[in-house]
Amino acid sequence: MRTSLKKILFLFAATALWAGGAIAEDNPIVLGIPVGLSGANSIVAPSMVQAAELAVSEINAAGGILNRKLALEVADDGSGAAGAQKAYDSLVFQKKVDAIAAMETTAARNAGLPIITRGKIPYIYSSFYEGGSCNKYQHINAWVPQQMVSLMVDYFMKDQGAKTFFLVGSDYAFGRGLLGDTNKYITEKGGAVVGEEYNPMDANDWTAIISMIRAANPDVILTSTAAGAPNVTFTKQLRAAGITSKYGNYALDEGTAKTLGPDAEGIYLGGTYYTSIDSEENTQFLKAMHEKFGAKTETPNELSVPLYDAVHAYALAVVKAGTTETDAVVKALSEVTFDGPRGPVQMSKQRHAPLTMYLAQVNAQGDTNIIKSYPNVDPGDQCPNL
């Protein structure tokens, strides 16, 4: 069932008109987003929550859902583990939410996993991640490391020349995770891994870091810290100690690289976002996202629009099951793709998605450029159990 944005607004029109009309304004479908509106995530949170409550309003002023609307449940899960247990705790036996959809850190998913098992509710996690989290309840939008390393890697390796690296990371699942794995495809194409270092996911003192930087000399930097903060802090001071090496980042959004202004000139990306993708959906993405926010419209990016298409996402899958029971809805979510600003999405590969990846970079006026394009980049083996 692949499904474009246009199609999907038909889609829920027609539904309501089947299921007897006008909206149900008094039951509405209530989809949780526990959202880092503190702590690390706080910068890219904003962005987030629009781009949610963007997809809500298109599909409410389509008829909404078999008939009834669809309504957000914000909550802040502080960017980790124990603001993520108040927040999820909050939402499925609270507010008793009929679904979860969420980007977070890894920290915060993983405390959020065992109350979506106790809850039995549907899961979207949208976030790019370390990769091998499986759940029963579960399904991932976003990109994992065998659909980013190699093309990250590459590009650096044949494109540019290099041949020493120098890896940074926040230390905690995703930042080990992703950099262990890049630590290792380096070794095995003949490259060097020359320093791999670690900083707390809330600190902002790389000062010991980039000293070890500067004294290895690296022809390239790749970070894997946590969205948000980190990246605007480890950016900011590494550039004001005039380090020259390359400089690839693995975790920083396009909306957050704008706010760095000249300090991300250079700035090597990877990701299934950028505004500046040409098609059709992503035209009218951008264009409702300015007329919906005005002057406030957050940036669209990396993070937020796979929260965009995980909201479209679970309404489709409750259409396609008639319901918004658990078992069903789990079900439909491995068999819907929606077509939107990132292409199509669908979820089918263990719980995860073939996705279009982007190697792109920041330019001097704070764009991002996209340099080459990947399409159905498979996710590998992640959930084979599921």
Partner chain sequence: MIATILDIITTAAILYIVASGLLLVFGVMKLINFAHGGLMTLGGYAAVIATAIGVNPWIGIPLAAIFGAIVGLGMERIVVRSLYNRPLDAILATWGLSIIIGQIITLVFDRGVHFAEPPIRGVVSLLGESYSTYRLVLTVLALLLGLGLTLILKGTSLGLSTRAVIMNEDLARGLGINSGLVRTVTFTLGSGLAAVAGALITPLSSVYPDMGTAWLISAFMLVLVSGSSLYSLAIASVVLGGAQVIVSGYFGAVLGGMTIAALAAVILRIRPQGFSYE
Given for the second form:
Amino acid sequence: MRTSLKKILFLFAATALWAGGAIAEDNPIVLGIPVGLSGANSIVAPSMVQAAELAVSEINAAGGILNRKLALEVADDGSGAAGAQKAYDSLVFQKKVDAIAAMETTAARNAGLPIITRGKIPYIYSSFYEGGSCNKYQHINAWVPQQMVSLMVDYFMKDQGAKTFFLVGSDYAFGRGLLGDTNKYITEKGGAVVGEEYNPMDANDWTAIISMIRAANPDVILTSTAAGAPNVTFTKQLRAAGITSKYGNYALDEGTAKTLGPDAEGIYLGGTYYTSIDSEENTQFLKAMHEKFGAKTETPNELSVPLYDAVHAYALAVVKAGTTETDAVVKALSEVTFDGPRGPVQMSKQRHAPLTMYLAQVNAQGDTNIIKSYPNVDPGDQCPNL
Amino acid sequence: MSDVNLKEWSQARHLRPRASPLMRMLVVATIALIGVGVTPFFIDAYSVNVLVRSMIYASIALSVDILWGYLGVLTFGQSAFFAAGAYVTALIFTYQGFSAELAFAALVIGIAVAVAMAGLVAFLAFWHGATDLYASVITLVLPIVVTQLLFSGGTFTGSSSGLTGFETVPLSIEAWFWVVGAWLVILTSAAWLYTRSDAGQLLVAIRENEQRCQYLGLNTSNIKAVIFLICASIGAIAGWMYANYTMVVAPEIAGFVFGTELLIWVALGGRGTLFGPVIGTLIIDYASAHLQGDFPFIWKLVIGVIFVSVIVALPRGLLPVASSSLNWLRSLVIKAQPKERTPMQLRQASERSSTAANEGGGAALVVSGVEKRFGSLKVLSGIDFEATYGEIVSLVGPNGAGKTTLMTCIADGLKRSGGTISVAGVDIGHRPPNQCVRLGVGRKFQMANVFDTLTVGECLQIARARLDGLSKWHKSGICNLPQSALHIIRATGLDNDLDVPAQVLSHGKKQALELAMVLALEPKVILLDEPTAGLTKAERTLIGTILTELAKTEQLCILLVEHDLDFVREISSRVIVLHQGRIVLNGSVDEVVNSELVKSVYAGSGH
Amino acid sequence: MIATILDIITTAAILYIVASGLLLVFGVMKLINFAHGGLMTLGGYAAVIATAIGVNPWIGIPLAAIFGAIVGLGMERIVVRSLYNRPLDAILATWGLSIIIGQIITLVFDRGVHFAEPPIRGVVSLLGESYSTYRLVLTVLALLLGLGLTLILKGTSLGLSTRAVIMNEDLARGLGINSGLVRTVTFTLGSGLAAVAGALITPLSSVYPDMGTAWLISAFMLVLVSGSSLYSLAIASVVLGGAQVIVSGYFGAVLGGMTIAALAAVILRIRPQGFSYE
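Structure of the form predicted in complex with its partner chain, please, following the form predicted alone?
Now the complete complex, all chains and molecules, led by this one.
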């Protein structure tokens, strides 16, 4: 009891000091990172924070931006809209950050966008999502369904000869959006969707849906369960039920696949980043990660690497604009290209980016092997009015 | 009119000339409104922004306090009404777009939906005989059901994502601050007026002793339901503001975790104080916004620890502690003054037309073939008797003979298993106690059954609530009582104790107070369960005299359960002997006293 | 069909395991322990610790029992003891304790999701269906738990005292039974069972600071409709758990999620004593 009280007093004293000290430290450019430290996204959040921290230390090691240091301000968004709203409010109006880069759920992004609009600061969204989000301050450097669905479905139908699909999602905008597109595409290509079921994001009992899958006995199960806990509980329960259909997962990242252990074996993944990508930039990135974080390195993944790219892209844009002034930076963000672990990424297509897409599969050791790659896949028309 | 009291009352007024509570409230409210008006100019935009949300939360916390702190209904479900208001607004704006008319429609529909939900909850939770725990359980189920319904709405309600990106009432943050702040001040003032009024005391009476309220002829289920509906509307209005202000609705706002958070704020601020929950919510939510970012875990841990400590050690919350320490500080500076209270003024109620004289002389109470079973156990069987106006009938018999059970069957039409009972010529059917009171049944319980924290005067007012109604906005300071009740009050000296909380009364005075409360109902038949138990000889004689007088002058029919056979002999006009759930003798005092059967029954050797 | 029946049986078994500790506390103390969810979370983390130190996953279960019992004992001594006469306040205070447990877990671990190694993997073939071995093992464990608790209550003197306190506490005290001790032991045992339940469900779920909350309401509703009888709890678990499985199957998992709460509320409205036959 005594010690915890002391600890609290100490922490209070520490903030007071820190708040005083921050102003003294030579006015850095501050990038806000709202992230789901708690809730469904908490499983991937540490890897994102690491990726952002690495990018910042690289930028500062190279002399900062416009002779100013770059600093991060991380805020917990609770993986939901209500938490995101508090986090964005705090970042924009209390911490007065210069820009925000974020991997978040659609709900959280939508909750944050009005605040971005009110605060008038540049915003880079770095999560794959269901597409069509347009805001004059927003850029997006991750994949949308147009870049993913056809690759995944075509692979199963053409290469694996699959006919019947069962779609399972977490009940949120991304889950429904992506599976809706998938359903349409499968039907167009002559396949059959034998089931499409959703569970709320915080649900942890998949018994009923798994029973339906068992009854339907599909060739392929395709899921867009939310990254983190839902992915894990569904996969565990599916494996425990002994269902042998092929299993493609739109939203499972490499790190989570590793922690899932043997349960993840055989899962097909789609995305833009895997640690096994064979490029100079990726090798360097992985080396830098291990140098900076050592044994505590979280596996870089589909969610963390775009954030790493986003931080760099922001730095490049500020340099190009020569100022942190919002309109100039937003304009520059569409023009700069950052050549990172995912290859060159430029958010030039209506604020979205053409990307190199990969299909991969998890092996028995939990490692993810790339099966196929498709360079420079276009995001299509996402924001024709921007 | 009680001259003595009237004199004392006017003296007291003369002695302490000060602003009426209404005036003081208006002054405080005006100051608060001015405070709301100027605050945005003195604090930074982020704090204004956070405070708007905190004030919206405070307005629901206020409704939780009315339900929990005053009415005693521990509700986990206020979040569901908040969500109803918020989601209706968000859905309308999302699918119909924004316009001033639609914004108004959203408010009205939101309230309507919340009220409909609250009606269902009230129907389930506040039936006659439902326990407090059951009511709480229903309020706990509500947010769970609502959350799942929001999830099952799929893309329509946005499921886990909620709804975002809709256009809302275009006000600046400062304007919202003023709107929400003014609403909070007005709402708090109105709640303050109401809870300090005579009708507000009724809420406390229901919390303290719902059963007594029912036996005073008050439909407590209805009263609870109405307050619950009003609080649901307050929640829906808060939800409307929330959706408009934040432009985001998510299923979390409907959940029971948020419902419980409201309870935490109320408990910390001080339940039953109105200001405590409002101030508590503002401070905690505002501090959370500033501290949660930097110390997320520690902050929540600290709140958790304080919450548990407050519940265990300071169940009334922190505001009462703060205000009593303030008072203590003030008492060091200024000489202590007696707590000012408007003394109650007793008046004689105008005579109501219906007395025994014009009932045509029929029986006051007819009991025929009444039986009561608990499972296979027969507690009463074949009970037949009549009693007329002006009669004092004593029910005697050993413990377990069924005397109290019989009383209960007469006062509560839902209790008996068979047979009929009519009061003043009307069959009581399956009427609950509050409706039996309407027929003219007044019941006094064995243990003095009064409202402990209310004053004697307030207890009497509650007893008159059915006949006279209660003021909803102030303390009238007046209580009309029939002659019989006034007589008891005066004879027992209770008229000097009108401002004393009932719990500090002596046992005898409590019994007298309860009897006066029963008589205040202007009953035709009164049921007295051991009115002399635990009384001194003198008190006993006094009660005996009063009862005999009552029967004679008011033509009341008095049914008495009594163990004291001397007392029975002195006052009864007739005696009924119950044994093992049956009437074994029904006759005059002499007949019974001399009966061998009764002696053997009491000696325990019967049968 | 067979799969559905197995789902119902195993779901009922899981519910029974989750609710039994709460039932014990409610039966003896007439007090609702809202820290039950927090204690389950604690048990889940015990399983995580067992995985982290690399011992046999089954060790996580006694470890959880020890954690839960110690924390439960402390809670009873410091907080719950003073709330015996304030049942509604006890709900709130134990909810507060649940928050404290959750936050301390967060401070020690973090907010993220953790994994525990499941004791058993794979499926077995049963009546022509291949079915999760672990869920079947849970069913056996639920039966053993019910049997064990019944034996303790019927066969030991402490059990006799406990039953006496359940039936009539004043009378029991009058007969010289130390009802304070009975309460302490019951709360400790109930807390231990909650933690064990938490450890047992980890293979089906992931472990995070809030994991118990999702189960709390179901357990609470089951206990309310069961009164204080372990038999009634078994019946309630089968009926309500079965309803959940069927509703989830026909109307979707989302509506299934509210089946237990809604159905229990209706049952209590119609029959306040629920499934208990008193």
